[in-house]
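Take a look at this single chain in structure tokens; it is the form predicted on its own.
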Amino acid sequence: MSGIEILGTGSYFPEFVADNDKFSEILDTSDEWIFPRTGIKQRHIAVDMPNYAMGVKAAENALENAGLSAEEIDLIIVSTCTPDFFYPAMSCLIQKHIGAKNAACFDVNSACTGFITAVDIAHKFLESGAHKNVLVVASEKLSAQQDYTDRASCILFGDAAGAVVLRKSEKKFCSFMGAEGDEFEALYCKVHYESNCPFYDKDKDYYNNRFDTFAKQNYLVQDGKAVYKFAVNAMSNAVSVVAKDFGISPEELDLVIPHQANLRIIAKATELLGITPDKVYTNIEYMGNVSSACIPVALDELNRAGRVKPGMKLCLVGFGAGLTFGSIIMDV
């Protein structure tokens, strides 16, 4: 099986900074009490821009490093739950704005797991033969579906966009994906609108009676202790079956970037998986949690300090909702 080559990176964050100090203006809350919990001292907001407008910015970085043109790009994926539209995709905004005429484009939401899909998926488009030049983003403003009352919740989150160039190669890829969908009320964010439909009865609405507050109604939701015990054993079980895939331990891997949830669950699952700290990145510290962008930011971030070099054994580890889990071990 055929493999994918990365042929460039990108990222973009808002320039709005909020850090702990900003939290506990408006919560009952401090850093003293967060960054110990989370590991995060401060996290971007998108406080005056639409979340494709970040994938737009990443995307052109993204070619700019590839050496590629947007007319080059022949199919475009991205991964967001935060979506400014329920339709059009957003890739096709990302297509119009960077004027990749020639591209498909569809977008897919596996919460934060989504870049790990979202590349799967080009694999298999590239490995097909049907598409030569792929553009992968991850963007999510996640700072739109924040309860700003909940400290638990809305501390962890900020805005973010990466994005890859990806091609057809002959190196070793190894991918592994799965769900586990009755625990989705372990973290969710309900769609909500108003139906104007004059057949609508809104008293037997299975999911207003369902969600029966204003806050499960329209904001994260999210059971932090059962999200805690599932990440660390879905992070581990995931980099476990797809390095025995690949036919290596996860002791040999020489760069794991992990999806940026909390600094305690990836250091547990890391420890699980014999992982010494030293090859694992994280930026959780300044990014906070940024869902699907996440994974693709941290790679932009090693790629352009160029400690993502050739011959590497490159794994790449998300959880989200859903539950969604998944990961990529490939050879740069």
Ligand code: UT7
Second form
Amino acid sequence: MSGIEILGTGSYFPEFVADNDKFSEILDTSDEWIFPRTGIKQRHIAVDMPNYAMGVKAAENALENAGLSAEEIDLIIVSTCTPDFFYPAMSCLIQKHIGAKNAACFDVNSACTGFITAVDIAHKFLESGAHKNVLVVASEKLSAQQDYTDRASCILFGDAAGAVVLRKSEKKFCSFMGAEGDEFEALYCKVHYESNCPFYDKDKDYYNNRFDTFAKQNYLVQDGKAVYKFAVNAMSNAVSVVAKDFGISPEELDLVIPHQANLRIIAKATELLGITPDKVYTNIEYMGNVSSACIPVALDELNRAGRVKPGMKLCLVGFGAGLTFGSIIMDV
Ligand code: UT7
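Mind pulling up the form predicted together with oxa(dethia)-CoA (UT7) next to the form predicted on its own we just looked at?
Starting with the chain above, the whole complex follows.
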């Protein structure tokens, strides 16, 4: 089985920064509460741009880093759970703005696991030979879905985009993905349709009034403790399973880039896996949780710092709403 080569990486985050003190101006919260429990000091917020515009900038950075023109891309896969449109797919908007006129486009949504899902799909398309140069973008505007009166949730999230350009290689690649749909109510954001369909039976208990209160209907809803517990197990299990498949133990990994949900989740899972903490990269302190964009943004930081080196065994691991989880180990 073939693997993938990362030809280039890119990222983008908006200029506006909301640090923990900014949140204590609008909520009964403080840096003293937030930082020790989450590891977050600040997050970037897209106050003046749509989600797709961040994706465009990350994609352009990745193409430049790869030394490829937009016309050479023949497939764009975008991961987002915070799209600007129901349709078209955000990948079509990115295609238009970067000028990738030869690319097929589609989006995936497995929430915070989305980048892993998109790379895994890209790997399969590349392996089949159907496509040659694949652009994967993860772009998220979580600020659009937050209830800024809910201090246990809104303080966690920020906005950003990350991208990679991928090509087939003969290097080793293993992946693992799963979902626990039974647990979906632990973390969700429901579409709120203001329908004027005259045929609806307004008295029926539709999903509109089943899951959440009127006050929450446009926003992310989560059971923080349930997600926390799931996440520790999901991260450690996903890494263990893919490592076994790869034929190594987790301690033999050179670099692990986990989804940046909470520093304590990452620390606990790292301990359970027996991995030396300095091999596990985190940027949650200054980025917050940017859902599926966490991993490619971190990958771009590491790549540009020269820390992703040939011969390394690189592990990417994600988990999130669904509840979903996924992991990849690849030879760089
Ligand atoms: O990509 C996945 C996204 N989701 C996650 O990563 C969520 C994972 N879960 C977590 O990270 C943690 O559950 C949180 C950080 C979200 C919350 O921590 P917790 O220890 O589970 O807090 P809690 O919600 O149980 O609340 C404990 C107390 C409550 O006060 P009372 O009722 O005990 O008086 C909350 O009202 O802490 C209070 N609280 C806060 N106080 C100050 C909750 N959030 C805040 C806050 N500032 N921001």
